[in-house]
Structure formats: C-alpha cells, structure tokens
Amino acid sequence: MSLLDVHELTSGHGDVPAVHDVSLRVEAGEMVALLGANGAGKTTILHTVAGLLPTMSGQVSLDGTTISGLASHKISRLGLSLLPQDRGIFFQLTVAENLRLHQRSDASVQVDDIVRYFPALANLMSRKAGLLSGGEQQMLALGCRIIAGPRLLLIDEMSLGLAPIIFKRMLPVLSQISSEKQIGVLLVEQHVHLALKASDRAYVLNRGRITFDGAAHELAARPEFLESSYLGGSAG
C-alpha cells in the first residue's frame, strides 16, 4: 500500500475535465516529478488530492484512507501538505511567527530543525516575510509545511521566481528532508532535468493523460521524448 494511490482520476474544473484516467503513487521518504507541458494538468491534479477541485472519477487515497471528495481542511488533518505557487506565507508577519502558526503541537519537527535544513533563515526570525527575497520566502514556506509534520508534500513549481542557481541548491535539501523525515513529496516543476535529478521517479503529463511512468533517471536518458512530450499541448 503507497502512501498516496490515486487511481484513474478525472477532474477539472466545472464540467470540464483536464486530465482523464491518471493514477500515481508515491511512496514515504520518496519524491516524485510530476511534469508535463503548461496547461497539461498538473496543477489540476495537485488541486484535486488536496481536496481543492472536485473528483469527477475515480480515488485517491492517503495511507490507505480514501481522502476523495473531503474537504480540503480534513485532508490536511491527514497529513497532506500543498505548498502552492504563490508560497502561502504571511508577508505581514516575521519568520518566525510564520512557523508558529504552522506548527503543530504533536509534531516532531522543530524550529531548530528547519534553521538546520536552512540556516539562512537563523539570522532572519524577526523579519518580516514580505522584506525577505525570493529565495528566502521559498525556504520559509517550505519550512512553514515541513514543521506542521506532513505525510505527503505536494509542491507546484518551487522555482517561480528564484533564479535557477537557488532552486538548484534548494533541491537536494528537499530531497533530504524527504528521506529523512520519510515526508513522500509530489513535485510539479518545470525546470526538468533538475527536478529528475532529484527525484526517484517520474511521471509525465500530457493533454491530461499520463504518458510516462517510471524512474527518473530512465526519463531522464530519453530527451527526444521529453521534447515531444513538452511540445505537445495543453488540456488545462
């Protein structure tokens, strides 16, 4: 049993579903790539297990608990965490008082555990989130989810708006944090051949439709597809 199962899934938004038939599984302590072109429903999907977007058909499960069709706010009871792509933090508040409000009582990580993954942000508690740069705001919204002590992480585009020499280092961390913290992660991104080298496997999307599942680095050796695959249109 995976710690996330989603079994032939069709969602969207309306009516109108963007992807049809899409089942994945991630495993603890293993991150995952999740790519595809713009518009091929990657976000949609993402939306959908963490309870944002309706099921049209099919299950998703969480450890063995059907998650499909409950709210947002129970799934994250769960153990599901989305980092979305505009960060979720709280730019009126400081560092700190953004991993306060994230942190559980009953959870094992601490705050000194996530200066520990980034120690950038040991000299910034008191600043204000909206003062801090791009790079900055990244590793507070992703210690903000990694302190509330999710089960399944699903993270939409990580590198919007850093420049790619961050995100680079970024992703090691997080492959880190996964493995230690057993934390299954589902990861959109767009800088492909970087989010393959951190991923144990890969998926891709394509005008809603999975059209590859297996290792990262079998993808990863296949450049002419993943050029077909990402010039070959949009579903939503």
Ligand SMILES: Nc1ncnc2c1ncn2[C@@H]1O[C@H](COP(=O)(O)OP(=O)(O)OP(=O)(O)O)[C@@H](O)[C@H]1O
Given for the second form:
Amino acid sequence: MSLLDVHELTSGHGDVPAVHDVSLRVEAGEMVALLGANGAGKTTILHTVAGLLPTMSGQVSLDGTTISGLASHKISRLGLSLLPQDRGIFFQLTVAENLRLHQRSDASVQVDDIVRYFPALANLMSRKAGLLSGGEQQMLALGCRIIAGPRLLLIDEMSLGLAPIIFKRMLPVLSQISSEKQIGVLLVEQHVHLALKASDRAYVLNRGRITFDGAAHELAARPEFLESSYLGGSAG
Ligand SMILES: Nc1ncnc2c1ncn2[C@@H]1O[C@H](COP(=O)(O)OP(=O)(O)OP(=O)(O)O)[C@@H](O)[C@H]1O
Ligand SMILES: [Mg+2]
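With the form predicted alone in hand, show me what the form predicted together with this ligand looks like.
Whole complex next, starting from this chain.
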C-alpha cells in the first residue's frame, strides 16, 4: 500500500475533463516529480487530490483511506498538505506568527526545526511576511507546511519567482526534510532537470494523460522525449 495512490483519475473544471485516467503513487519519504507543459493538467491533479476539485471518476487514497469525495479540510486533517502556486502565507502576520498558526497541536515539529532547515529565517521571525523577499516567503511557505507535520506534501511550482540559485539551494533541503521526516513529496516543477536531479521517480503528463512513469534518472536520459512532451507533441 502506497502513501498516495491515485487510481485512474479523471477530473477537470465544470463538465470538461482536463486529466484522463491518471494513475500515480507516492511512497513515504519519497520525492516524485510531476512534469509537463503549461496546461497539461498538473495543477488540476494536485487540486483534485487535495479535494479542491471534484473527482469525475477514479479513486484517490491516502495510506489506504479513500479521500476522493472528502472536503479539503478533512483531507488536510489526514495529513495532506498543498503548497499552492501563490504560496498561501499571511502577509500581515510575522514569520513567527505564520509558523505558529500552522504548528500541530502536539508540536512534534518545532520552530527551531524550521530554522535548522532554513537558517535565513532565523533573524526574520518578527518581520511581517509581506515584507520578505520572494525567496524568504517561499522558505516560510514551506516551513509552514513542514511545521504542520504532514505525511504528504503537494508542491505546485516552488521555483515561481525565485532566483534559480535560491531554488537550486532549496531542493536538497526539501529532499532532506522528506527523508528525515518520511514525508512523501509530489513536486510539480518547470525546472525539469533540477526537479529530476532531486527526485526519485517521475511522471510526465501530456494533454492530461500520463506518458512516462519511471525512475527520474531514466527520464533525465531522454531529452528528446522530454522536449516533445513540452512542445505538446505526441509522446513517443
Ligand atoms: N478554472 C478553470 N476553468 C476552466 N478550465 C481550466 C481552469 N483551470 C485550468 N483549466 C484548464 O485545464 C487544463 C489544465 O490546466 P492546469 O492548470 O491543470 O495545467 P498545468 O499543467 O498546471 O499548467 P501550468 O504549467 O501552466 O501551471 C488547461 O487546459 C486549462 O486551460
Ligand atoms: Mg499549474
């Protein structure tokens, strides 16, 4: 039994399906990349898994419990956390307040743990989140998810608005957190090669359908296939 098991999922917006018969899995402590061109359906998959979009057909389960059809707050209580494209932090609150707001009631992950992963936040605890740089906001956004003690983290384009060098530094930290805390990570990312370097396995989505399912290093070794996927061509 996998931590996340997506079985033949079809979903979309209104009556129009955007992803078709998608099956994928994520194990505890594993980083899995979900790649594909703009409009391929990556965000649709993350939002459906998190309960923000309805499932048209198929099934999603977390650690053996069916979560498709549950409200998003119930899914989040079961240990699934989504880091959205817009980061989802409160700009008017300080860094420390944002972190405390997300901390689990049993405080199994402490603010000190987050500072250990992201030392840049140490001196910014009393600063309002809206006054942080883009990279600092992204560290805080990730810190807010980690301090909530999730079992599965869905990340939608962590690199958005970040200097490539900052993103490059954050990926190994994410990978360390994933294995230390045994969190499964499903990583949607446009920086394909950096994502593949940090991930164990990968899926490619082309026009709403999975066209690759395998080891990240296998996919990295197929640049022509990747290129055709991003140009929206037929995957071969
Ligand atoms: N709110 C919406 N209403 C209707 N159609 C939508 C909506 N959001 C997305 N779509 C459509 O669903 C399809 C998949 O979009 P989705 O946002 O999942 O793609 P994506 O892979 O995340 O792309 P990107 O890399 O640009 O973020 C696209 O054809 C898109 O136009
Ligand atoms: Mg998207």
